[in-house]
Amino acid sequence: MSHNTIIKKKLASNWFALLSDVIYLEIEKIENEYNKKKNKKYKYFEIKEWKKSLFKNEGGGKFRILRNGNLFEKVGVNFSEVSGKFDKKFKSQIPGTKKNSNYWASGISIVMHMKNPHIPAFHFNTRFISTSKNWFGGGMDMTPCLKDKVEEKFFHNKIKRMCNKHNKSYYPKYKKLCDNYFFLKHRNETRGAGGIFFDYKKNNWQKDFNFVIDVGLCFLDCVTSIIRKKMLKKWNKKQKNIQLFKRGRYAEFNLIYDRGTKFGLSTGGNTEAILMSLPPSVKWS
């Protein structure tokens, strides 16, 4: 492994770790701003560190989860840095593993399920993966259960402006990839209101890394703005039921199609951290 690759891995991993710290602290801050206004008990994240293997030096991660918040019903903030070998079946799906099945991967993954049905669920992840090839991947998307065209426009405009700073082709390209990726084929419907999605991004490492940094900062800006705007909005039982049915679709996607779920479970990741994306409660009937 070249010295240059080692530096790239360290820079990417350090950014993902820092961003996970910043976002979890911001979520905890917003949750307790709400609790203070509503005179409710303060809520804090559970923090767990995990190792991929007890007997090998293959890395691990930090898993933070806030359960049963008064604003955030369930939030997971995951950071990981792992290495190892892909099994024969899985390595055929990964670039750069034809001659060598070794891999290294680091990333951050966040899913937010809100108690208030007026506030969408949010998903975000970015990652850097290294085999004999190196690339970035990730994205962000929003899943509302109650239609709000103004909110959707705000979300997409924020993302578009961020993308345009780097390349004006990014937003239409990555939006289309997101729309195609977050599509439930068995139901012939989209999961939510979209966002951006990208993978195998390996054109210019420094430019790609700068873009990945901005994706993370844009996500933080978007979600904090939307949540603070709506966190005191009143809701009723009918609206909550709509949310629970929509969450069923969310669960279906993550268990059937999600690449991150498949990657994590196929490489010995922490099962609790991988499945934190599933909503705390759902309805199908």
Second form
There are 2 protein chains.
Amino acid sequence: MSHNTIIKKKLASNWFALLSDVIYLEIEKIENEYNKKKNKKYKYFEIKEWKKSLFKNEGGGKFRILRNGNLFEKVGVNFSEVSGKFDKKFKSQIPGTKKNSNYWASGISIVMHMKNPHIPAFHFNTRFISTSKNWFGGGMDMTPCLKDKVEEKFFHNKIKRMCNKHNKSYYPKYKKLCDNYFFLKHRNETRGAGGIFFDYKKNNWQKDFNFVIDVGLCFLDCVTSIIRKKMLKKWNKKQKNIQLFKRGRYAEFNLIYDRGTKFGLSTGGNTEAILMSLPPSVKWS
Amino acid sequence: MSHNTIIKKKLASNWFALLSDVIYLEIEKIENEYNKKKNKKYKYFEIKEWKKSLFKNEGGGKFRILRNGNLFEKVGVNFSEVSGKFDKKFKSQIPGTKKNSNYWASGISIVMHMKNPHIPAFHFNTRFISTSKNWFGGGMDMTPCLKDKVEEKFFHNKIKRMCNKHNKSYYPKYKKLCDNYFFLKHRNETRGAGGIFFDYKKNNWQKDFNFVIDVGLCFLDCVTSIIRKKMLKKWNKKQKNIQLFKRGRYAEFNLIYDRGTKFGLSTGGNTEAILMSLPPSVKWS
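Could the form predicted together with another copy of the chain be shown next, to go alongside the form predicted on its own?
Shown next: the complete complex, the earlier chain at its head.
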């Protein structure tokens, strides 16, 4: 491996680790601003670390989870840095593994399920993967339960502005990829209100990395703005029910289609960390 | 197609249709025995029919669903008889499709999610599939939330006795297939307490058909006995919660592994009928 690649991996994984700290602390802060207003007890994230292998040095991860919050019903903030060899079956789906099935991957992924059905569920992920090729992937999207056109516009505008700073082609291209990806074929339904999604991004490393950093910061900005705007909005049982059924679709997507889930479960990732994305409570009709 | 095959299909699908009527009526009866005791309103099944194609004559199905019962929280009783051509990708997984990708399939499948966490969830399915080969498949199994060894023994003994009437090798063989099939690899957990499961059964048509009939009758017998024994048993919130988390595993299994779900979604089956097996309410930690 080139000296250059070692540095890239280090820079990428350092960023993902740092961002996961920043975001989980910000979430804990907002949760407890809410709790203070409502005279509720302070809520903490749990922190769990895991190793991929007990015997080999193949990395692992750290996941932080806030359960049963009064504002955040369930949030997982996942950081991982793992390496190994792809098995034969999985290998054919991954670029750069023809001659050598070794891989290294680091990433951050976050899913937030909110107690208040007025606030969408949010999902964010960025990753750097290295085989004989190196590339970034990731994205962010939101899944509202109750339609709010103003909020959708706000979310997409923020993302668009961030993308445009890097390249005018990014937003339309990555928005489309997101719409195609977060689609439940068997229901003929989108999962949510979209966002952006990109993969196999390997043009100019430094530029790609800057973009990935900005995607993370933009996610934090969008999410905290939307949550702060809506956190005190009242809801009724009917609206909560709509949310629970919508979450059923979310679970269907993650278990049937999601590539990250499949990647994780196929490469011996930590099941608890991978399925942390599943909603805390769900209904099916 | 031989005259013989036409008769076999007709006999099989007639049996599945008849059995689905018998079982849903029996369930409605038990639900309303319970409702009468508890001074609750009479509950009915909804009946929905669907066609696979609006333009071609490729069959369809009838599904009956009881929602929000006081004893049966959600039960689906599905009958279908469909035909068509397998697409290339799916074909390679199905016997007898090398020269000709036509298929015909009829079956019954039932999933019951009970309100009372003392009563297990039950699953039953039998089917007859015809390509250039003809075979039966199916099985039954139960998923308790709260351990009850006596009940497990009762269930397995009933099934064993029924199997032994046909062939002493069936029970151990099909029990093992069931244990292997209803296993969540990513959790290293069984889905439930097992039962029997068989596929590609095509020895002697008449004997196989008799066995399939007996599997259906045995299911009805087991389920009604277990439910009647436990329907008045009280439960608390903690026990209900254990059930909701156990149902999360059930949903994971059906969406990640279940072949029937994949078969249905890949062959243009009715999504609502296929995903009827999903529990009405679920929790993930």
